[in-house]
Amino acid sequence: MIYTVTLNPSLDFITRLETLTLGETNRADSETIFPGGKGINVSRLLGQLAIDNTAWGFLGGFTGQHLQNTLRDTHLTQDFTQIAGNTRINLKIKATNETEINATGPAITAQELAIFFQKFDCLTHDDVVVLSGSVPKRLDSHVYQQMLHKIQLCGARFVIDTTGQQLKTALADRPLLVKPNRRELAQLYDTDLATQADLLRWGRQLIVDGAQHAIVSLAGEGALLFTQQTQYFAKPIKGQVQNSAGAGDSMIAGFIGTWLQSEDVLESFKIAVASGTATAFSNDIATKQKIEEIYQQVIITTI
C-alpha cells in the first residue's frame, strides 16, 4: 500500500478575475473550492492513474469535514486524524499573476499527534509512505525525522517531499525519491545553479547523499531524473500553465506508482511528467484522460 501524509491540509479557495488591485474592492468572475495539500495531491492523482492509496494526515472543524467530504465523494480511501483545531483555508488569486496566501495552519496537541503516529505501526516492508508538505504550527519541527524513524522501524520505504534541513537530514536514508525544483536544490546545497552543468552536477549530488532517484524540477525548461546508473532530460511540452501548485506532487505520484508496479525509470519518469504537465495545463489534479493526452508528447533523452 502507499501511504501519503499530509501534516498540513487545506481548502484552497480559487478566485478568479482579470486583473487585481490592490487596495481596492475587486470582484471575482469565478470561485472554487478544491481539497489542498500536497499529500492529498499525491492522492487523487494516483487515483487517477487506479493506484491503490491511503491518505494521511489531520483534518478539523467544518473546513475539514467539507475536505473530508469532498474526498469521499472521489472514492479516495482515507483515514485522518481528528483534531479540534480547524483545517486551514488557503486564498489562490488567479489573475494577470497567480498570487497565493497560504494559511498558518491548525495547532496540533501532544495528544493528537501521538494518535496519529500509532498508524505507522501498521507498516510492513511492502509499503511505502509519501511524505510532503509544510508542518503546522507549533508541532515539533523533528516531526519528519520522527515519521521516518517510525518507517524504518517498520522496515517500510519512503518518498519525501520537503525542503532545506529537513531533506538534507533525510537523504541519509536512501529515500525512494526525492524531487526539488531548480530553487529549492540551489538553496539545499546553498550554490547557484547558473549552468545546466551545475544543475547536473549537484542534481548529482543527491544520488551520492542518499537518494534512489531525485527528480529536479524545472518549470517551464523541462525536468532531470537522476538514478544510481544514469540521467535522463525531459524536454518541456508548451501549453497554457493554470495550475503550478500540484503539478510537483503529480510528478511525485505519477513517478512512484508507476515505479512501484513495473521498476521501470524511464517508464515511470514518463507518466511522471505526463501528470505533472496535465495537471499544470488544468484547473484542478489532472484526469487519467488529460495525462494519456500529454504522454503522447513527451520526449526523453539520456544525458
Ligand SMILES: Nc1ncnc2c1ncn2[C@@H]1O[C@H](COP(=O)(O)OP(=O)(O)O)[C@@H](O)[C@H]1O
Second form
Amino acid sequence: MIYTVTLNPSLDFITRLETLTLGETNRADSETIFPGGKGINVSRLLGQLAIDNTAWGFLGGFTGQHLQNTLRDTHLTQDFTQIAGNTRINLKIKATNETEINATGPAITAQELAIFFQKFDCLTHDDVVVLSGSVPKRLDSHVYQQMLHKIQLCGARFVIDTTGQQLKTALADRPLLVKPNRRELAQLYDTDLATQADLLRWGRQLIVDGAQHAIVSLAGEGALLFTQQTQYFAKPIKGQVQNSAGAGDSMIAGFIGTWLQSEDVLESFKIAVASGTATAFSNDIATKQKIEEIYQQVIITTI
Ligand SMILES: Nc1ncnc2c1ncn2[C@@H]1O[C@H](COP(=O)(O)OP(=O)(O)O)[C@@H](O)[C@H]1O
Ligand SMILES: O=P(O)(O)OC[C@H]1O[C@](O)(COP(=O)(O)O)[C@@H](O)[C@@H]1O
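Okay, that's the form predicted on its own, but what's the structure of the form predicted in complex with this ligand?
Up next: the whole complex, starting with the chain shown before.
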C-alpha cells in the first residue's frame, strides 16, 4: 500500500483578479476552493491513475470536515487523525503575479500526535510512505525524523518531499525518491545553480548523499531525473498554465505510482512529467484524461 502523510493539510482558496493593489480594497473576479496539502495532492493524483492509497495526516474543524467531504475517491482511503483545531486555509491570489499566503496551521496536542504515530505500527516492508509538505509551526520539527525512524523499524520504504535540514537528514536513510525544485536544490546545498553544469553537479549530489532516485523539477523549463546509473532530461512542454500548485506533488505521484508497478524508471519519469505538466495546465489536480493527452508530448533525452 502507498500511504501519504500530510501533517498540515489545507483548503486552498484561490482568488483571481486583474491587478492586486496592496493597502486597498480589491474586488475579486472569481474564487474557488480546492483540497490542498502536498500529501493529499499526491493521493488525489494517484487516485486519477487508479492506484489505491491511504491518506494520513491531521484534520479538524469545519475546514477539515469540508476537506474530507471533497476527497471522495474509490482509490483513496481516508485515515486522518482528528484534531480539535481547524485545518488551515491557504490563500492563493492570482493577479498579474501569483501571491500565496500559506497559513501556519492548527496546534496538534501530544495526545493527537500519539494517536497519529500509532498508525505507523501497522506498516510492513511492502509499504511505501510518501512524506510531504511543511510541519505545522507548533509541532516539533523533529517529527519527520520520528516518522522515518518508525518507517525503518518496519522495513517500509519512503519518499520525502520537504526542504532544508529535514531533507538533508533524510537523504542518508535512502529515500526511494526526492523531488526538489530548482530553488529547493539551491537552498539545500547553499549554491546558486547559475549554470546547467551546476544543476547536473548538485542534482547528482542527491544520489551521492543517498537518494535512490532524484527528480529536479524546473517548472516551465522541464525536469531532470538522476538514478544510480544515469540521468535524463525531460523537455518542457508548452501550454496554458492554469494553476501550478500541486504540479510537483503530481510528479511525485506519477513517478512512484508507476515505478512501484513496473520498476521501469524511464516510463515512471514520463508519467511523472505528464502528471506534473497536466496539473500545471489544469485548475485543479489533473485528470487521467489530461495526463494521457500530455503524455503524448513528453520527450526524454539521456544527458
Ligand atoms: N509553467 C509550466 N509549464 C510547463 N510545465 C510546467 C510548468 N510548471 C510546472 N510544470 C511541470 O510540472 C513539474 C513540477 O513543477 P515545479 O513548479 O517545478 O514543481 P513544484 O510545484 O514542486 O515547485 C515541472 O517539472 C514541469 O514538468
Ligand atoms: O505544506 P506547505 O509547504 O505549506 O504547502 C502547502 C501548499 O502546497 C500545495 O500542496 C501545493 O504544493 P506545490 O505547489 O509545491 O506542488 C498546496 O496545495 C498547499 O496550499
